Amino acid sequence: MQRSDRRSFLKMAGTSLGIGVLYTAVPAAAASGEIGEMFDFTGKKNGERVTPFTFVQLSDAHVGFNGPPDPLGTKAFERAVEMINQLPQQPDLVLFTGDLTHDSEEKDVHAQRMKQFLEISRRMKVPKIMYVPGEHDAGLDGGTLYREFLGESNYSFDHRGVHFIALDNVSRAKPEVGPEQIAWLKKDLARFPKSAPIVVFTHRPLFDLRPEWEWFTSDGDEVMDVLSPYENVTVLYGHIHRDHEQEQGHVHHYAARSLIFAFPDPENAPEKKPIPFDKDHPFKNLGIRMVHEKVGARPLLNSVAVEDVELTVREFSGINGVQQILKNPSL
């Protein structure tokens, strides 16, 4: 069999909305063919067959944060569930990159907008979802309330064929992972074969995308160098408020948007500043994105297109349908 890149194994299919990605583990198509000779070859190796499914990256909605730069408060979080629901097909589980809230000195203040947050992201109707700390929700208590409402902030589990490794690079009130999870991730890892697809959520980025902007994580060389030998390797992040991709070596990271305000882009800003409030856009740079592998493109080569839509007035005031905004891609 002809060998097939990670693409193969996760391919991007939805929407964002301020958002993150509705992610497809495997392409679209029929398990037949290439592919279905792809899921029997790895399925021998890895111990477990990838079977077809969905599922939706959130980050950053700052549950407690009115003002500007976004005077909407929750409002983008309470769409961005709106179209969750109401996708045509139901995605398996939501991963969560951090910042759930905006943090508070006082723990009452923080606490309500957990239970907020909580309350909000229960409307989904899928089976599961998953959630990572950012600094805004353990940064200042060491995570100690986070835990109270959501468990251990950093841990494993395995779907359908693809491992999930949940990644705290913020409890410990600083950009880091720190040595004790990094050799819990050793140990998570050491049961796989190098072949294993394999996801990891973590909220700030793991290398160095713009460290005077604290868009890093310390050790996150060190991560790196667990993951490396990993041949289909994906990280999930937050944190910087825009979408971004950088691919190191077997490893493809991607960032989600936020569902609050956006930053700009690092390349042609001086400075971290967040991108105005457009009244008359209220989801201006936080659209919509839609993902998808092109079917029967080589192997090797980009087969991932990207068509960018973005939220309107209509589509804010619920008057224009989802489903004209989600039609499926012509593939």
Contents of the next structure:
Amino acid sequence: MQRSDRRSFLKMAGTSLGIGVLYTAVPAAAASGEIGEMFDFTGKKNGERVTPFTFVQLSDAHVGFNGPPDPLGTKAFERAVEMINQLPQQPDLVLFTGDLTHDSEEKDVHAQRMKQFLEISRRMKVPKIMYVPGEHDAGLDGGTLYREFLGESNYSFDHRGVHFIALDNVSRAKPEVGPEQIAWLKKDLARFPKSAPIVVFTHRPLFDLRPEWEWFTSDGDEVMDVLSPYENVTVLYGHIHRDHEQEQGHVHHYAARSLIFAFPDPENAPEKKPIPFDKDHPFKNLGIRMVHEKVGARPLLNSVAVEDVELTVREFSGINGVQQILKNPSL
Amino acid sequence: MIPALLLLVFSLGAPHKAQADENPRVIEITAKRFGFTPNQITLKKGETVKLRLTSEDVTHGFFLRPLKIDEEIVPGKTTELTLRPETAGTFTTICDHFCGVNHGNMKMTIVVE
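Please give the corresponding structure for the form predicted together with its partner chain, as opposed to the form predicted on its own shown earlier.
Complete assembly follows, chain above in first position.
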């Protein structure tokens, strides 16, 4: 098998809808007749055949946040949960990329916010929901409360042939992963071939997106040194409360919108201030990407009617792990 | 008070060995949730200055990527930095050690003329 074939064995599509991010990973070469060969290859190497599945990324609910600009509290988060439960094709899993709660110096208050977050989150009819903390969850206490509720903040697991890695870049109080976790990451990845499909989910961007807005991870370059030899790596993160896509060699980075308020484009904004609340469009800029995918067919848009949600359609489909490459302008 | 002496001299882009003036101008900067005092300082290009950083409450960060500054300001200690900026500009320094609800807005400006 040629190198390019090994690298193009998954297909991913997404559509912007309003809240959260929904990814579908399907065999890209389904129509080419090569898929069996590729799956045989990846199955041998990874121990599990890659099979089509769907997952959702949600981020930055900030449960407990009650200041301007957002007077709606958890409404966007709850709406996202409803939307996911109404999807015709239920996702296999949800990845929540941090800032589940808004911080409080009173432990009891923060614990109550965590309970409220989990009460809403567990309404999702999804078999598996996986989390990483944001700085508002774990920055003040080094992640103690987070771990009491949700267990370890960095871990990995395999799902249908894709390797998922949860990285914690908030619990050390500074925007960093730390040498211990980087050593763990090297060890975790050592058993995989360079062609393995890998999804990293974390809170802060692993690159210098806007350091003066604290949109960076100080040792992100060291993390990328570990990830970059792998050919199919997708990094999903939150923190910046807006869409962003970046490519670094084989690694593609995608930010999710938030479920509380949006930040502006730093290229056009003089300072980091939330976009003002628009009462006529309360969920504006709290976006979503959603996919309906059939093996061997072009991606289709699921029609999801969401009252009050700004509907902006943006579909991506492509290859290379769970990465977005080709835009589909017809949707 | 335990001084944490971090005698570093930076030019914009790359740190280099200190060739600091014997008696550089000293600028005291205090960190307190959720701001720095003063919140703006002005330096001259090529001037050696010493920043003396202290915290009045919790641990804060002092981070400025273009100057390769990444320090902690721990209560009860003084963190000292020696700078000699070589490029003019306006730079935003942030607290990058999470310190509470308004941490994300804790910043100050360094102007180099």
